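The data below hold one chain only, encoded as structure tokens and taken in the form predicted on its own.
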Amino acid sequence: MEDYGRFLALLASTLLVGFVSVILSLVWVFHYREGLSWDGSQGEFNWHPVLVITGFVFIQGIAIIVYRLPWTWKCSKLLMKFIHAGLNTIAMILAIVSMVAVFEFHNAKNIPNMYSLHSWIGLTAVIFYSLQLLLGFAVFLLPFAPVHLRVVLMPIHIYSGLTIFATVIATALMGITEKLIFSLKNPAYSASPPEATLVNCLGLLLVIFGSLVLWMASRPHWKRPPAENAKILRLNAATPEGTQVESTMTNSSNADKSDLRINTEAARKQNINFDEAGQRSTM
């Protein structure tokens, strides 16, 4: 992998920022906002920011970059698809539970639903995220869709996944700002009390986390290598003397290599577009 050290540094920074964001959301709701409960009180509403940040932001971000982890390139692409889909499924479930908490809290307190821009964009993001997940299962995970359909839909799948993720970050920023404005009265939000400072720092961390994920996902030299290279990685990993295997392959006769290339060239050309696109899947 090109710039392997830089990738590891960015990955560690991304995970650290995401983890700290989750911790700050818990500090916020437990130290300033009555904790967590499920009884129609403020504690039930507090599930909303915690689950959104944990699932819809942090876990979704990990799902986006999971294909970029070089130590997973020895795994089969099908296994990575299941991991990618599983992480996104967890994120979607947590996002739906967070919305149920908001609606139940509003109904218990006779607060109108779906009146703010935050709620409009948030519901839209959940709907499109669910559709994105269903499309990913139907087209890219299950073995029924033809290759040419996958090739056509893959760029749309990637673009919509990254767009939804960026939209979720923006919606979270609107939501925490809206909550502070409504909740902080004495002292007011404009007076910058400790709670406001904490949540503003949380918002900055969400922006940093989203930027790092999008940067890692958009670097072409950090994508999963083509299938034939990944196969060599698996062979090397399966043999303790990995370098000896590689040397043996390198020293094999040119005639054997030529026969292998001739036998596989047609299939490789037929599927190269899908293989290239498939490695960048972000669901």
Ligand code: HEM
Contents of the next structure:
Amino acid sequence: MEDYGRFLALLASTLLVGFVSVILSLVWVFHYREGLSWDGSQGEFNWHPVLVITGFVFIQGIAIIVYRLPWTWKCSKLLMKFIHAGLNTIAMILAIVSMVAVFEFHNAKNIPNMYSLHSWIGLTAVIFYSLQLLLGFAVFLLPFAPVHLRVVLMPIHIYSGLTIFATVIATALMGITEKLIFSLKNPAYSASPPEATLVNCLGLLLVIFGSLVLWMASRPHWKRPPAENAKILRLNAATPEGTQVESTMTNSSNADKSDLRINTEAARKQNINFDEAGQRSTM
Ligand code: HEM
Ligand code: HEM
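Moving on from the form predicted on its own, please list the structure of the form predicted together with the named molecule.
What follows is the entire complex, opening with the chain shown before.
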């Protein structure tokens, strides 16, 4: 891998910043607020920031960069898909529980629902995240989608995944700001009490975490190598025109194997185009 040392340094920083963010959210709710409970009180609201920061920010961030860990490149793509999908599913579950907590808290206290920009953008992110997860399962994990559909959808999957992740970070910043303005009264937010400083630092760390994940996920030379397509291309090159070749891959799912039937010059050209488009490991 190119720049292995730099990759490791960035990964370690990302994990550290993400971990410290989760700890700071716990320090915030336990030291400065009413801790955690499930009884319609402030303690129930507090699950909202803790679970979104743990699940929707930290675990989602790890799920996004998991394909890029070089020591996983010898593992089968299918295993990595399960890990990527599994982490995203955990993030989704935690995000949903955090939504239930804030809605129940609002209902218990007769506070109107869905009035703020934070809640609009936040709910939109959750809805798109669920769609992304369902489509991810349907297209890239289940053995039904043909390879050309996977190839067409992969850039959209990556673009929407990164956009949702960035939107989640922005939503968290809005939520944090709102909460500080609502709850810091005496002394007020503007007087910079220690709670405000701590939580401002949390917001700063979330931005740093998001930037590190986006940087790592957008470096082309850190992408999981396209071993499977390279094999297919090698196979094609050695095959006379018009003969049908079944993929001999041992590492991937039956879906992958059955989809990868490439026998014409056009198919070979298309495959090279996929390579040129940087979508080589979409199978
Ligand atoms: C409310 C989503 C992060 C603070 C809400 C609501 C949604 C939501 C949908 C509306 C609940 C209702 O109307 O009953 C999200 C999402 C987040 C996130 C998707 C992902 C990052 C945070 C964070 C905080 C926070 C980190 C910090 C404490 C609040 C507050 C409310 C709220 C104070 C009540 C006021 C309002 O409706 O805007 N959130 N939130 N949120 N959230 Fe978040
Ligand atoms: C790649 C996001 C769910 C399969 C990616 C990437 C992102 C992403 C940002 C680019 C990673 C990179 O370039 O290294 C998400 C999000 C999901 C989700 C936010 C959930 C909401 C799924 C599911 C599957 C899946 C359920 C099914 C297995 C893939 C595959 C890749 C990928 C095959 C290509 C990895 C590669 O070859 O480099 N995803 N994804 N994703 N995702 Fe997802």
